[in-house]
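Just the one chain here, laid out as structure tokens, in the form predicted on its own.
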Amino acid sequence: MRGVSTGRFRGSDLLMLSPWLATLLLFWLFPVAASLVLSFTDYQLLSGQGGFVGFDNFTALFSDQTFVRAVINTLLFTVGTLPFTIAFAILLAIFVNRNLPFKTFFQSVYFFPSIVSLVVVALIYSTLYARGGYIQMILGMLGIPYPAEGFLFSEATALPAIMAMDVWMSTGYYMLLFVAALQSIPQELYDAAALEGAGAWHRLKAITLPHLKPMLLFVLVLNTIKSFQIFVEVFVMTKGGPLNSTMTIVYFVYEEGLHKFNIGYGAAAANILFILIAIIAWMEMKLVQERQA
């Protein structure tokens, strides 16, 4: 009959299909593939020789203490920001969701930092953490201690700072994730809480948040991938100093890989990563799930 699908694959289908494919095995499965075959191998890429090594990459990584500095980095910096973005962006969500005056407005101020090109915003705040910047002159006139050379040039202020930022450019968009979230309980329950005499903290702990697990075990495990990944941040703002301070995963498998030309040895630490998010995801997911049950 015409109109009913068969369950079965026809010529078109794989036609139509065909440019998703190639992407997939272009730019997806065949660069996992061949970063997990180099990352065996001690290949150069200017020279462009190399063999196989077997696990000496991966046993090299963690006697080297640049590679366990970016990856005790790379855990600050996820530890320090997801806390941070997902309480501020589910506070905000429930701020703008209320029937206040310019609601759509406010709305598109918290979400603006998201739609901001990040070089653009790393450039700003690279100017706001120098020395003699605004930062220094607001802390100066309130009479809180500052490092000297600027924020970003000191190893105890540095990788905060970045921190700072990541949290004030991301917590507009989870906000509006909350904000969709929030929009899809439905309003009865509210109606019957209240006539229960429950109060605004009851109905938040009672209603609100057990309907925004979902989209909070959704925003966690984004925003877990995002942070493990940071690299343009470090890369405009630092360069992963001052001494490594801001050495992160991602920026260390760039300089081994694109700087030192290193292919295999950068290839075995983005693999290392790889392995890193897919355990922490899952531990999030099976975290949340068990609350859920």
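Positions refer to the first chain, counted from 1. If you superpose the two forms and keep the largest set of C-alpha atoms that fall within 1.5 Å, you have the rigid core. Note that the structure is a prediction, hence the values are computed from the model and not measured. Compared with the form predicted in complex with its partner chain:
After superposing the rigid core, the Cα of Ile275 is displaced by less than 2 Å between the two forms. Superposed on the core, the two forms differ at Leu15: its CA moves 2 Å or more between the two forms.
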Second form
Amino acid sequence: MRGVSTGRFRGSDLLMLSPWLATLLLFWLFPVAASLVLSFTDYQLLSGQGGFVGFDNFTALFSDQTFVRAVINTLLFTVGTLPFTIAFAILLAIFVNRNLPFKTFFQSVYFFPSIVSLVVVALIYSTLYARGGYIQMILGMLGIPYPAEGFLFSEATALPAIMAMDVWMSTGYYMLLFVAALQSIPQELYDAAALEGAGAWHRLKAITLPHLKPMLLFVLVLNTIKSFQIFVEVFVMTKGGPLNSTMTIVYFVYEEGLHKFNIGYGAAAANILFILIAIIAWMEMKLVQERQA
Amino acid sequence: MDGNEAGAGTAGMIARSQSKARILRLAVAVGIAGVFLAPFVYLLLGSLAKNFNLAGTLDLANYSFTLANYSSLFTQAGLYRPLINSIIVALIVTLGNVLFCTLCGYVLARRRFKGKNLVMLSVVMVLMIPTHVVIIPMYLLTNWLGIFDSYLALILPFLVTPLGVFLMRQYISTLPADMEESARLEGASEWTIVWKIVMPLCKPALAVLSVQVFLVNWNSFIYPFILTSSESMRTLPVALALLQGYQSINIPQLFAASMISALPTTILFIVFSRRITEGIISGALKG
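Could you give the coordinates for the form predicted in complex with its partner chain, as opposed to the form predicted on its own above?
Up next: the whole complex, starting with the chain shown before.
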């Protein structure tokens, strides 16, 4: 008898469940609720003063140039990395999965950047992107123009530079998820298609891609939630600069809420991010599901 | 005869072109591996370099090895305490998850009770909450609880993870329950059953879970960063990120510090590569 419940609730069960219940209440539900309440106040941590101000924080945010810039940058970052990360991840997964010799080895190597601390990766890239660094050297050899002051110090290239690093870092992680999805496709489908004389391109379109759809949806949502929360890269590499060109929403929340201690204002910004993520994730689910039907 | 010979000829050609394609594929695979590994080779060489040139690139022409960058980290840059903090926190958090997630997973897998679906739903819903969104209330909460800037702040919130509860519930529900039943008939308490019967059977799932939790916690930055303030409570990633702004630190030193932070994960990765990938894949397929 597999997976059968062996009975009623016992006294000890509540005790066994309590670690999760306590964590849930204290460190998940309470912060979400507190964040919501705080966003309608003008609570200042340093003076300890504040009262309810209705939607004032939200209206103020929309006329705050820095916040608007943060929203635009966060959207740009997400839209500019997602398609590349996912396309590279799928291509790499298909490449690795087609009886490549030493498959497991290569799979692990491609995945390696995503298990190293983001701080470490950001530090390495800071020096690679720096003035006179290796990336300038390579571009110089290829005759491609680059900002002399270094990629992270130019308004035009700072955000794209962080985006490129992010694609490089997360491709291997999502590749692994797509490899898992590829392995669940029955081989008979390919055999049958090969018998009917279907070419590689047709097999890809008719079998592989449709079977990847559920995983694609999952990766899309997961990657969206992650991309919208970009913070560490910005903190280590640019601190939001130059001239707010890499200011993101979470960095804004950190600066307002935990640096200047405008708790209510920062919480309001965080809640806008929350709503933004929920809407986009929901839209992605709808989009992929409709395509499937 | 003719047909056979022709067949053998084509087979040979196919085999030859297949081995050619194989070599080509291998070459491409190595090339891609280079793209992913080059920055880490640069990191390793940089951390062992006697000097960088002024521009901040590795001076390969005059490269010479030294371990001084590593030793000075502990004497000059004070990386000793963050290293110890990271080890303590990651180990306790991992241990806590192994213990508590098994207990919760066991109850959720084996019992029928009112509100069970609600608890299951809470686990799945919480998995979807973007964690960076609640940094402000988490900061306030640790202040109110009086645990701000202490080990408790670094440990308590992460002791039970929703992913762990989820994985353990899924795993335990695939295990047969008859051994638990017979132990119960012999008068064993529920705690003994979990400790003596369920835990040992869960070893594969627990291995996946612990590697996963350890890695995430070891690399975690934002929460250790906002939940502590004093130098002595910093974890390695936090110390590393703050070292960068520090005037006296030079790049080889920074790289050596990065290597120390990346080393445990790399070793874990080499030893448990399959468990890590399994953990991610099972988390993805079930989540």
